[in-house]
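One chain is shown next in structure tokens, namely the form predicted on its own.
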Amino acid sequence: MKRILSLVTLFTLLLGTTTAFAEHRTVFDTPYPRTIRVAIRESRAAGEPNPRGRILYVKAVDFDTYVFNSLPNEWVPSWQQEALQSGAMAVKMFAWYRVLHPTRLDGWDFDLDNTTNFQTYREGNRYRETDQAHLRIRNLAYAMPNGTIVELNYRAGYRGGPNWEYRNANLLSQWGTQYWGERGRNMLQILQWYYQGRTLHPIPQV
């Protein structure tokens, strides 16, 4: 079974890197993002991006080619299409959350980094089933009743259980979406377990 790379959604308060917050904003005023700025750093000697190595360079990506190539990271592309789909959302959402608060850090500007500070992303890592989760997906957000669009945290969890515990924390499980796909909870459903008081929209003129 491929290792869940778990989300360390700390990492910048823990710096205290992240730049003033943007004022609120929705998914009927925010365009949808078009790139992302990605902090490529150094990677350990078996090719994985490295959450402490030093920063190389950032890289302007689009923005849907950077979910395409995060979610594999993060979700198993066997996995039921439901879960995907929930999982897709969580890695969209997080990333349009961090294109309106960015992080400075040693001189750099950029919305995340290539590690799971963040979410793990991998220049042509790529599958069918995790480029079709994002597709389906890709004209909806799960945000606050009134639009506002929100960081979607998650968590690996454990395997074989609803993880109950994050669902009281308003946090995603990993394993927890294959549980439910498995059960055939659908990606709203899914969403719903976990997140409270949020809302799927539609995305104006995508």
Given for the second form:
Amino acid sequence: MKRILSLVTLFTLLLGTTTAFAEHRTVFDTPYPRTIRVAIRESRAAGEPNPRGRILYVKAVDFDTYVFNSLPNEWVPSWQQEALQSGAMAVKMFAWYRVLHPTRLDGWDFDLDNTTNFQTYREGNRYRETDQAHLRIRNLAYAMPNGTIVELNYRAGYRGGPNWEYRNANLLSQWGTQYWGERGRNMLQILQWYYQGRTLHPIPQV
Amino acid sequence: MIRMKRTRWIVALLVLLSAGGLLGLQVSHAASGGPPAPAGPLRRAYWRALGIRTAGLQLRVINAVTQQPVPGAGCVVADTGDRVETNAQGVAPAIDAPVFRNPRQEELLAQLHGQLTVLCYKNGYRDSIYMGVRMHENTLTRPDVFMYPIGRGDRRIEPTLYQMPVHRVWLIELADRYRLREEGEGPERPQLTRPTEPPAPQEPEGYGVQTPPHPAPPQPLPVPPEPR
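Now show the form predicted in complex with its partner chain, given that the preceding structure was the form predicted on its own.
Full assembly next; the chain just shown is listed first.
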């Protein structure tokens, strides 16, 4: 009887572990996203999308095109290339996490929207330098040491400083990336300074 | 010997003055709407001489309905008069364009980028005007210009406008610069973030409520009975 009980317990534990692993999608068991579903929200009269506006439609966008068209709206294209690369990594990993954790809102299913609720996506807004930054890090992922994909969050921060308070909050500072880029830090060093306990992984088959 | 040197100096001065005069003429010509800058490799030097930095600009024109490239569209940079035409892929050749920053904001808080106005024309399409195309130094800006084809039943055919907003990072700086202590949302800070919180719901009734795609047509008004 005891043996049966222990076997049942062991089976339950194993099942639980498997379920827990299934919830944490890793770089190794998740294919690189091909598309991403972007909810397009109603614009204000001046043309800027309203973060609280009505969702007009959901558009499937090529994943790389999404990063190409979001990065120049979040990072300044004339910034240092290493700053742009760390920005490209943050934008990409944020979007990838959202593909794995989609949103359902008011009858719409989507991965993220085109406003500052998530990341600012604007169609047809590309720069050579930001495109290059994404292409240079396209086959790399910045995730937990076991490969679990986590959301890389970021905020603007302040010009001319490392933005310590953002590092303490495990948030990337956009101005901070430029600060470190001007001081010769590379993309990995910048990311490591803001996000602790994460590792750079090569993405299989990319 | 001294006279020779003096003559050389006078000649050099005259050359410089005439060059300056030509430059002034070109600038005034630009103000009156003519093509201002010399074509070719001199263009960058011309803007540099005026103390204005340049950046690359390469336009791509897209049919807004079919999402296909529009070949043979003529595009003009309104601020300089530069004109380019798109090829079979809808892409125009890259040009050097100046980075014009708003001089009023220059003294308060310099913009992170300049802005230009671009117009595109093509038979069978509405004219397309793009204002505020962001120009960053040492970069190649590659904006897509969407053009709307003129269809059957279109009566009032006017240009379409797209106003590109200034960069968000600069907007945050601008808002923080004039804030009194914790006024409004307060300065940007990491504590404000709640990454695990779900996205904001839509606006309440009257503005953001999702409406059916094809609402029922309004009922016709009842016809009043004819007077006897």
